[in-house]
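Next comes just one chain, in structure tokens: the form predicted alone.
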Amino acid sequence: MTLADIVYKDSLRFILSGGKGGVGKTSCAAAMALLSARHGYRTLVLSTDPAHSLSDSFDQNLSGGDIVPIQGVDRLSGLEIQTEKAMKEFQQSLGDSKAGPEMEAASMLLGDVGGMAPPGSDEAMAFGKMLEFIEDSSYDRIIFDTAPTGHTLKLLELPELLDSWLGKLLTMRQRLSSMMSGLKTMFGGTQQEDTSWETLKKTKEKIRAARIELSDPDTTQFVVVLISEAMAVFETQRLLASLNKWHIPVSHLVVNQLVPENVDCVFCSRRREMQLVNLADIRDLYSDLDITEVPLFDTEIRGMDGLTRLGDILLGNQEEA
């Protein structure tokens, strides 16, 4: 499957770009957004690196943590997550729930159950973020911005871990719950409707479908952007081997940044053989995907021109930067 038509598969509706640090993951995730939108799909890039630099490819600050339209740019949007915003949003949306005097009797032996951080919160603030999405059609297609390898596998893993942590949390709200309900009853208590239930349990709900539709490769794919170096594919493989392991569909790879050649330049010519060595490995090592080449710009990507050139690209549409 071809860069080209996983950007333009109508059913399409999730891509994650993601790699080590520093390979041009956002650069691409900001390149396939803008030809998705500019293809007619409603489309939201955002950001689930702690260390965001979606702003920088647009030239637009993308920073507030909420959605905004990208200038000059029909039908596109982006959005920069801000974990600690969103944290606070899921912990009020438990707090604020209409919990009766048994919560609250609870909370006096256990603390706010409401207040518990799930496992690896900045991870479950963004994974939080891709499950509003599963459900809303206000956009066709939405393009993640992943964090670097490490950060992305904790995300990845999260439907499992978060399904497990919700779990726990309903089993012990509903004892909890039960055991105050009797009390009540006894000293003639009225019963009082604990929505904050209800609000766990859709989420776990939400979870399991978010872990359906992202193993479906019809509706999603993981585009893996490295570089040709050593390091690199040594990470490579261990991202592959996780999004096997959790049935995350992959099917292209983008190898960034790859120095042209010449002949005048001694430096030049010694990171370009390093780099052909890697990539002749990549093309062994991967060569049940497809794989884009990408070579190193002279100037920084930044703004439409740079996405664009990018783009063309990643299309197949254009042979050197």
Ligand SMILES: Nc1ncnc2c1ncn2[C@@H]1O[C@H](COP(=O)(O)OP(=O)(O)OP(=O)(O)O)[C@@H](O)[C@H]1O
Second form
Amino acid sequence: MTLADIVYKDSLRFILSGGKGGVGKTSCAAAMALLSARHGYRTLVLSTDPAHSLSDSFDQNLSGGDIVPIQGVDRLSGLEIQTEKAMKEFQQSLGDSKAGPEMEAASMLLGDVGGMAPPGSDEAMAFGKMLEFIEDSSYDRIIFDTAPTGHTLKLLELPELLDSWLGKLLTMRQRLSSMMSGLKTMFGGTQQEDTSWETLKKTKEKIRAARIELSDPDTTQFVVVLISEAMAVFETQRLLASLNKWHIPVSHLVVNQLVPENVDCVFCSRRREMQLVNLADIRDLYSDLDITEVPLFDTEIRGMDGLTRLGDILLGNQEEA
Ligand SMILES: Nc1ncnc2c1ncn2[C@@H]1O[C@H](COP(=O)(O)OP(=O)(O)OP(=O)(O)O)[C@@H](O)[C@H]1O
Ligand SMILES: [Mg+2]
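Structure of the form predicted together with the named molecule (previous: the form predicted alone):
Below: every chain and molecule of the assembly, starting with the one above.
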């Protein structure tokens, strides 16, 4: 099995490309997005990494905060999520809807403190955008270029955390509001309609739906990218354990940057030897997963030519490695 099983699977709506820093997540996300659009799916490639590099990969500016069509490819658009812009939109939406006390509290928690974004808000905003696109039927396929492991784990932990947090909040709110309405009736006050209650319930439902979608292997696949070095293998183990805990489907690994055979270069041969030892361990450890090997290119992977070449290898058209 190759990545073609994922990229060309009609029912699959979300592909996440993730792993340790610098291993090739963005390149793989961009290459899979190209394959997907060229195959006929209306595709959006979305970067959730605050240190974006999708623009560099496509050699096109995607940092404006709005979705941009990728030049030269039909059906493909891209976006680097700009946390600050998303935060402003979020706060504006709270102001506009005359939000209730919970939303005001959430707004404070999420960034009204002296204009400073608190830790974790990057993930919260990225997740908010994910929710928005999960519901959006203008795309058949959304490919997420994620941040290095730690940040992405925080992002993927959010649905569960928020679901239970909102659940508690709603219960609390229900108790409070029945107490308040009792008091109001006692003192002859009038009942006011409270829309924040509905907003919260809807948000909770959206998160529930997202959790179901993100844990369905027919809809979602997380492609783990790694390099053949011990430290990347350790990090992959931690990442896989967390993905497993949150029921996010994984069936493919991409082992990237394998040094090609070159008898004339002692340095290259040594690195290759080291990588082959680790590759054998990777095969042993993950015998239940499909593994695609990608050679180290003699140039950086950038722009359509490089991404097309990488896409070809991801489909199993292996170059000499
Ligand atoms: N197989 C390869 N051969 C040659 N260069 C590669 C290969 N894979 C990735 N690169 C290069 O390595 C660099 C890092 O790749 P990329 O940005 O895709 O990694 P990343 O995992 O997204 O990094 P970050 O953690 O910083 O987001 C880029 O310059 C890319 O062109
Ligand atoms: Mg990247």
